[in-house]
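Presented as structure tokens, the chain that follows is alone, the form predicted on its own.
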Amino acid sequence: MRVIAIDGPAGSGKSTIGRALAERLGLTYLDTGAMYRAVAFVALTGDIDVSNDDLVGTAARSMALSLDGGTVTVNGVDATQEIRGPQVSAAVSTVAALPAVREEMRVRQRSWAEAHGGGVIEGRDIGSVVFPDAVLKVYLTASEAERAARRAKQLGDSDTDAVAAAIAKRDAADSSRRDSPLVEPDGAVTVDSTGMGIDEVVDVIVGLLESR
């Protein structure tokens, strides 16, 4: 499989760069963050305690999920907008830290890659845990101020201080979780996208891939 793994903290541009890179290379793209958001959506709509590993893990294993064409369908419902809403955003870091959920998502991510022959896959443990033998591992980051500004623009929120605080909280949760915490994967190349445009970042990653 030809897997290009992109890891990084919240607001670093993983989804935007992942999609653009996949398009440039003619590969399929997988947004693993949407997968964890889908689990949080299922737990919330099912009135399940999002901190209960057993119950949320069971929901994750039984969840029917499709990410085709940018549309996120969960148990037959188009949840593309809902998984980006404030309730899911507030719950997803808790859900993503649950060992049973992470185990199930790893299985699904590896199955997806096998079915597609690889692809551009981004998340927070892709190069470190899910695909440690990826052909290229990139750790994408940016300054805290830039990450907050990007996320605020994405959310349409003018309170960048509040957004920055939320990002810092998510970073702390991702880096300290017991199962597959956010780290810079062994063998990864760090790409600091501060002040760079999308095409510039993609050019850098394509150059890294070509050098391999």
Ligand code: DC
Contents of the next structure:
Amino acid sequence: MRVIAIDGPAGSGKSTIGRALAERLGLTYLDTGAMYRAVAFVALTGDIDVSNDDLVGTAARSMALSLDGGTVTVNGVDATQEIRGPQVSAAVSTVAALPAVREEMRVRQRSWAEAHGGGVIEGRDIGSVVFPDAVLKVYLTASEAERAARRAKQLGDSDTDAVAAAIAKRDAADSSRRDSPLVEPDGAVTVDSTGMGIDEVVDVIVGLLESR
Ligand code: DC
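Cool, the form predicted on its own is there; where's the form predicted together with the named molecule?
Below, the chain from earlier opens the complete complex, with every other chain and molecule after it.
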């Protein structure tokens, strides 16, 4: 099983780079952030307290989730747009800090990798906790200003300061939680993508892989 783990803070380009890298290498790609977002979506639409580990954990375990072809289907509903919306984005760090949710997501991520023989997997705890034996661990980052600008462009939001504040708040929550916080995993290579284009970053990662 060959897993390439990409972790890093919000807006560092993990999804864009992960997808492009997977395409270049002919591997499958898993966006684990979309999985936590799907759980937040289920909790919000079910009127479940997003900080209740038991209730949200139960909802996560019974959730039917498909991430095929970029469409996110949650319990039969196409939630592709909603999981990127402001309500889910505001709640997702609370949901992602719940141990019962993380436990269930780890099980799903490992069985996904087994079924696909590995792949490019991105998130916050992929190299540190979920796949500590990944063939390559990348900690992808970029300057705060660039991450905010990229995220604002993606959201079509012209208020870059507000976007910067929102991602800083999410990064602080993701880095300070008790269960598998965002860290630079042991053995990871840090790639600072500030000022770099997509192909350039993919070239760097392919180079790292070839040098292994
Ligand atoms: O990558 P993203 O912004 O879509 O991730 C959404 C949230 O999910 C993020 O705030 C942290 C959480 N997350 C996590 O805790 N562990 C992962 N492996 C992936 C995402």
